[in-house]
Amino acid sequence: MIPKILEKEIMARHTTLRVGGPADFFAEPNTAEELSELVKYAASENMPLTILGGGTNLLVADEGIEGLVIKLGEGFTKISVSGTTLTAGCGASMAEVADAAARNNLGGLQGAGTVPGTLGGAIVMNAGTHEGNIGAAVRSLRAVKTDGTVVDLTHEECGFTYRNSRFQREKDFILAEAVLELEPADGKAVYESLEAVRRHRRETQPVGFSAGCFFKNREHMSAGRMIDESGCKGMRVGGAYVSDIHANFIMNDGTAAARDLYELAEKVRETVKKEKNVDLEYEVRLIGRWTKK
């Protein structure tokens, strides 16, 4: 059965940057069967399909998104643990997944477990910190393909590289459930480690409407430091500004349009290219109907 489909749902309600125009159609499935039916429906209508995670790593165009946007519902937030294996729906938050591991005396998520967003979004981006990436813990994945078929993928078939995966290059997979292989650990120590990183983030990263880090770090080169040393802190376009606290955060003061954020990001990239001769690569995903001015 196809779940309820909304028309003209404003994407700013579903992104941490609080920008983004309307999706033509929007739905939140709660089971793999509902997800499969939605995907088949979109295919039968020749409708473009966009998958939305927690909205933490996205810049959605003011003009909105064409076709059907699917956001995994509450049914995809379940987490279970058996031995050293943790199974979770890809709509679960990374914080909830990491904390569940710690409660069960399991380690291996200290890096990715402090990254904002959902498990599915983290896997797509192969998110992490200097302590490790989520891809290293993924044993297998269950996904729904854009023809509605359900497939199981091994770790090797996911194509993990630094801040990247097969799922960024190939758009015909919707991640539904992940099986993580973790390691026995002192749960209290793991939780304390997670909390220390989260506390450090709260103390060193700006509070407000953001998508996290806008640009990828280069090997041995911090994007934030390059942006700071290029004199970009405090730059502003409309309601968008480069944070004075962490230069790799481009913030929305509450009045910004997506276009403001994009134009400021491009201004930052041009400045860093001029000052450092480095081409910054976006870490946020730009999606939707972007039109040239």
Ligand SMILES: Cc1cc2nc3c(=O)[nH]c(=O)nc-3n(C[C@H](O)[C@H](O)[C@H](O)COP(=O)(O)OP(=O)(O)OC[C@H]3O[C@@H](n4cnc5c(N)ncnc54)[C@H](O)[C@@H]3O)c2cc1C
Contents of the next structure:
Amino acid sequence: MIPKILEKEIMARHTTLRVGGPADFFAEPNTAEELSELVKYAASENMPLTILGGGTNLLVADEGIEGLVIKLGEGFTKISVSGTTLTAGCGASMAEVADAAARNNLGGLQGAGTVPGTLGGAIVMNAGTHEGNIGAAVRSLRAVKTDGTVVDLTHEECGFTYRNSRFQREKDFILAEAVLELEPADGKAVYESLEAVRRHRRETQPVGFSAGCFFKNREHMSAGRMIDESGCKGMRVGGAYVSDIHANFIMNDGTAAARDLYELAEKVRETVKKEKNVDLEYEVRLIGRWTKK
Ligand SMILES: Cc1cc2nc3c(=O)[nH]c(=O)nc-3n(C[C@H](O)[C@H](O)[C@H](O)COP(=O)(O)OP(=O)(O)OC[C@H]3O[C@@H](n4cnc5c(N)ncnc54)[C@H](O)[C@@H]3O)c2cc1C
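Starting from the form predicted alone above, please write out the structure of the form predicted in complex with this ligand.
Below: every chain and molecule of the assembly, starting with the one above.
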């Protein structure tokens, strides 16, 4: 059965930057069958598809998103553990996945387990910290393709590299469920390590509407440091500003349009190019109806 489809759902409600105009259509399937029916329906209507995770790494255009936006519903948040294997729906939050691992005396998610957002979004982004990225733990994945077929992929077939995966290039996979291979560990110590990083984030990262780091780090070169050294801290466009606390955080003061955030990001890129001769690459994903000005 096709789940309920909403019209003109405002994407700012679904993104941590709190910007983004309406999606033409929006649905939250709860089973692989619903998901499969939904994508077949979208294909039959020639609707472009966009997949939303927790919206923690997205800059959605003010003009919204064409076609159908799919966000995995509650049915995709189940987590189960057997031995050292954890199986979870890709709509589960990374925090819940990592905490479930710790409760079952399993380690291996101390890096990605502190990153906001869902398991699906983390896999697409190969999210993580210096403690490790999610890709290293992924043994296999079940995805629904945009033609409605269900496929299983091995770790090798996911093409993980730094903050990247095959799924950023090939948009026809909707990640539904992942099998993670973890390692036996002292659960209490794992949980304490997760909490220590979460505390550190609260103490050192700016509070407000953000998408985390806007730009990717370069090998041995922190993007935040390059932005800071180029004198960008405090730069503003409309309601968008470069954080004084962490220069790679481009924030919304609550009044910014997506266009303000984009124009400020481009200004930062131009400044770093001029000062450091480095081309910063976006880590945040720009989606929706972006028109050139
Ligand atoms: C305060 C803050 C701190 C952050 N710190 C870090 C950090 O330390 N390390 C780090 O790596 N990131 C960090 N991030 C960025 C972000 O949290 C990660 O990139 C996260 O993994 C994105 O997950 P998400 O579910 O929100 O995905 P979204 O932002 O919703 O989507 C990201 C991409 O994945 C795609 N996608 C999402 N779900 C699926 C799915 N099921 N199937 C197919 N495609 C899908 C989307 O289409 C999009 O292209 C931070 C963000 C914030 C706000």
